[in-house]
Amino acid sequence: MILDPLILVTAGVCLLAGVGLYGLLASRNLIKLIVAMQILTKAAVLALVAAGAASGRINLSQSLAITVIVVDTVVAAVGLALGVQVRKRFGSLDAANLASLRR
């Protein structure tokens, strides 16, 4: 049985998306949530490049992927910086404990 590379990439995208969604649903730690969002973003980038390769417009998809990676890195840096400040100020990274601060 010979597997098509597009099928393997699609399986990888589904696996990464599943791991990312599980991480978002199972964890309450802010740092773990940021890591799970990073995994989801990498799945989206891989799907974007695979779609570009399948449609024959690989240059466009690669340039979009680089843009997504740069924006994702900035978002992760800001999120981690906020996580560090939350830990310093409130002593916890648990999202459930931080939700009680609204009251």
Second form
Amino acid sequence: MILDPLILVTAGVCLLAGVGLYGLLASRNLIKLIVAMQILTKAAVLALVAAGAASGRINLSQSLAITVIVVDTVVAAVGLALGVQVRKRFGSLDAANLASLRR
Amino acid sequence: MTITIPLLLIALPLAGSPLAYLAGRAARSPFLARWTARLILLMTWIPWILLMRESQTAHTVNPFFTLQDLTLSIDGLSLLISGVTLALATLVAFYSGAYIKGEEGEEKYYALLLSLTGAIIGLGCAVDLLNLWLWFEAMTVSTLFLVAFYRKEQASLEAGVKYLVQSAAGSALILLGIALVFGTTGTLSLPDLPGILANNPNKLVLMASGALFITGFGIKAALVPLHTWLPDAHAQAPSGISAMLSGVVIEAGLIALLRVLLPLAFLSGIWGPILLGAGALNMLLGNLLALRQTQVKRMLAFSSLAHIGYMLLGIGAAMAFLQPAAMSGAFFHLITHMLMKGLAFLAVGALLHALFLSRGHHAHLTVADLNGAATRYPLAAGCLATALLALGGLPPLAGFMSKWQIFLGAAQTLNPWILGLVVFAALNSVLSLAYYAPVVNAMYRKEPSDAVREGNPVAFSMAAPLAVMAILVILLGVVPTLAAPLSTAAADVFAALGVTNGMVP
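Next block, the form predicted in complex with the partner chain, ref. the form predicted alone:
Whole complex next, starting from this chain.
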């Protein structure tokens, strides 16, 4: 049986998104949270490329993917900068410490 | 590419942002950064006014940048959000002079304020999915720095991290939604979408993308189960930025959501009821949670949830029953909410600065600290009282007029469910007075607290923007037609789409 590449890619997107969401919900370390965010966004990038292939506009979708990766890196850099500050002021990267503000 | 007037509207604040930073750095004093930012913002009014005059003579959507599917265009919605943003940003730039003076990284504050303004204006002009996402991320990154501006305070960092994680999750969901639309329709352009949707077999996939958009943009627009970042961010940011967040940024999320949902409305009529449901939740939870707050800025943050709820009521009723009057009411409320909530946050900020910040400690301003504030700070207290009563919807202030227009527009649908929701919203509006009134009472009728007795005076540069906004809040309440060109032009975008494409409810 020959698998349709699109199905394979879709499965990949679901897997990556699942891993990303799980990481986002389960990890308490700030660095791991940022890694999880990256994985989640990479799922979306893969989905964009697959969407381009499915609709026959692969050129546009490739340039989209590169743009998204660039923007995503900016967000990650900002997140890491925030992590540096958190480590300085709180003494740890544990997100559980970041719960002083309540409803 | 030639430089056109709409391009200037976006490019001026964006180009001004590094300029303000470099000017502040080169001169080794924030003075230059401050005035660069103020002048750039004042200059940006020129293209906006020119575009506004042009739009009144010719009612056409007018794309000024195209590259394949990517389009930026000027229409009623972009004029509305850019005008509202510019107005608040200009006032905040003047207000922040005294508020942020002496803080570390003042030049960065002004640079980021400019880039935030530019990003929201760009978001307003975006009519394709990728542009929408890009400007949205630009807005998120600028606000992220500003929320965590007091980087030595633990609470600010905590608010920043919460904001970062939730926004990043939201933006990934939006991207997945974009991929679904792009994969099934082969286009990113929103104006082209209705025609393609009409006979598209992948209805289920597109519905899923709509759900992803509501979740993703809903995080930024603070739809209720997704609102948890909002009170922290609003309360911990510098007050000028709290005003921007509450007055413009969450509304920008709402506008972006509206941009993507309007074409999808040709697919299904479910989006209107979903927005109405979210609106009802927002009103109720926002008001109930605001009731138990003792910190004034946190209370105002929760009341923003309720006000997003009123806007959602108008927008949802308009989408579900093709009633443009409700939509223009919602947009009018967007304008007045910017003024009222902006004024409230800036007035609270002026008092916070006078009582605590200028004396060197970062404390939270509680309602008890405001006891008797009217005796020493008549102007700031008067402005805060005006803003709070307007938010509570007392006539003849602006908040009454805009809520009235939403209720009136929604009631015109004559649907019993919507009428019930209107009554519910009106009761909520009364409920909100239960937390606005004690603040006014504390300021005017209680003996001055120690904090008030020992406080420093409010600087003139902070008092002047307050006075301007208070006058506007009263003026819009007495002459609501002043804002009509903006709000009806924005609602026309919706009406035009509905009429020309024969949208079915």
